[in-house]
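The chain that follows stands alone, in the form predicted alone, written as structure tokens.
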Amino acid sequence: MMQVISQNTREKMKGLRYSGFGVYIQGIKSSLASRMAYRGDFIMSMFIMMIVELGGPVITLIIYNNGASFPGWGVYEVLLLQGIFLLSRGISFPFFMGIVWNTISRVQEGTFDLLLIKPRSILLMSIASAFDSEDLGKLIGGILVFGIAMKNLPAQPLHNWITFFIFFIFSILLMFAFGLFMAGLGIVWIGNYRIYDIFMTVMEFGMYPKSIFTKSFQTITTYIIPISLLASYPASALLGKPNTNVLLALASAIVFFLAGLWFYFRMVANYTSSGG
């Protein structure tokens, strides 16, 4: 009996390892296992990127230590709001946003046909295979700039925190889109790093309180290329702030999702390799 339990879990754990999460999870792990044969390198690395990350909430302080404010907005909301966007950053940046440069890169060297002939999807190889543990240390800026937030607003109701976690997942969702765009911009313009540039500025707009900018730019921020729902939304919904026009901008934020994995599998299909 034992026997057969024991081999009905081994069968279990070779089919988890060959499935698409266990491919996943070995790709993590062949990273974090290159990366810590340089253990003080690796530490140094997420520590700068912490530090590079803070660099908006640090601006903030100086803004409102000198009298100046976001409309709407105490210090720490905005703290809160920048937190919001670094945990998003932090989330995606190490996890999935290596698709981007792993593309790019691969394209250019003329090994993303290595992707291409495996018995997985392209997707998930290019995913996999570009976990950035260096990136953590975005996830732990947004980390500390979340809880220092926190600390100092007032303790917010369930239903809050249930709402905030509901826009999260379409922050998250919306990083992953931002991505997907950004590679198969990859495969059609070679070697163009500036694509990574271009997109990353966009998604700065973010960081700040979608009410400081004009109706028209809200518009285009929240309906066309969603970028409110990256952090000003969940932020008002964990505070109580009122969201107008959610479910219209949800939709938005699933629509831009859909069109970026439109728009990647076919720059993928029109592919032609590095001869072509």
Contents of the next structure:
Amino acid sequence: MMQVISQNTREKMKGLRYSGFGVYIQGIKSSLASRMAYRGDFIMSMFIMMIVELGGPVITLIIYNNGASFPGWGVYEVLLLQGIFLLSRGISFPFFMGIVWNTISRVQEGTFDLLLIKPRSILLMSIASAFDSEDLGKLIGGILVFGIAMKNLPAQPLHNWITFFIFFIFSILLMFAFGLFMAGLGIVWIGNYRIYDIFMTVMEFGMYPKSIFTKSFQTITTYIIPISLLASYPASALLGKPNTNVLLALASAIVFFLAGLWFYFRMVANYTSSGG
Amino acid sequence: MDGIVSRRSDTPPIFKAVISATYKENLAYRSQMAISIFTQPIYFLVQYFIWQSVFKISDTVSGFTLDQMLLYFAISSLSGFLNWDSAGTELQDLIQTGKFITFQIRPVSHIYYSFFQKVGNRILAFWVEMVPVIFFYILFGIDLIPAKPFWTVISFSISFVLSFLVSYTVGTIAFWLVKTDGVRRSILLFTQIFSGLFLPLNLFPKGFQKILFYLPFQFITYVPTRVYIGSYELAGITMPIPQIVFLQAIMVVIMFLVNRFIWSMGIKRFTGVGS
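Can you swap the form predicted alone for the form predicted in complex with its partner chain?
Starting with the chain above, the whole complex follows.
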């Protein structure tokens, strides 16, 4: 009897190991193991990633310390918004945004083919082999800013937190969509790492309250490229500030995500190589 | 003796060739450079919205009006384009792969070779990145006429050399460390922040400004940008433009000496086989 149970458990473990999640975990383990060969550099890089993330909040603090402010937003409210933005980035960059550099470098070297011949989805393989441990520094930076802001703001009711979590899931979804677009571009725009720059600059709009932009820009950042969902909507929800046209914004995020998936697989289908 | 003489007489054509070769090599990747035509206007627009919103509440921030603040960001971005270089990264790569050994037997000093590579690269960047961005600023209504054109040219030229020296000096770390990405990134980040690329330095807390005044970084972006605007002030210290440009020149000499000192220590540690 015991033997049957232990065999079942083993079968289950084996199943889990070879599932998509298991492959992903294996990718994380391999990445961490190889990065640990240069621990000093790893710690330094992670620290730098954290410091880089604090750039936006530092600018905010400097603005407020100079007696200026963003209309309708207190300093800790802006820091909360930026903390949410950094949290979203801190989750995306280490866990799946590595798909971008992984795709660009593999296409450039010709090793993208090696992922294509594996008996798994190319999307899963591209993500699993691109865990970026250094970017955990971004997550630490995000947690730090979010924590400091929350500590200095009044406690929020439960329903605000629930709405916030729903919006935050959309924020991550949006990041994933951005990753898909960039990775897709990396297939056709060979060796161009500056694709990141385009993305990072566009994302800058998400780091500040939506209200500081003109109406036309607000429309673009809500419905066309819904960057406002990255942080502005979740922060407003958590702070109990009114959010307008929420459903339209969420729908636009879903469309953006589906468009990202379509674009990525379309680019993969168009990919040609001579074997690296 | 003959060798030294002929090396000296050959020097200008070698560097002309380095500039020309780098220009042509980078021309193949001009589309990568051209991405700045898209990213810089967006970045500037974000800054515009931030500061327009801030200036709705106060007329001046640390002595800057909205127009001056936008001019600061426009000029500092141009300074960023002009000063960008990969000398440190390339030197580190050469040392770590051992390829640096080939420079030991070439009749040219690596520091000058690397500097003229930067010149070639930035000449291309001027046409591909800077000119379109300048047009964007003009269309945006930014008044790009420098307050003191002569001193502006001098100051930007000095900052060009200084940024190279800082980057190159950082590159020499590879003589001591096996993996230098983290250190290089951290120094690059601090250089960018403390040079005033992201924010005018006089917006930082007063105590911090005093430290920044004595570091070389302000001479890379903040000083040339302030020279362009026509007034200099940091940590409560105001200076006439010629005086701050003179200090900038002294900093280049100091940085060069520091670089040569570190280089002379580092080169003794270098070993390479084959390559």
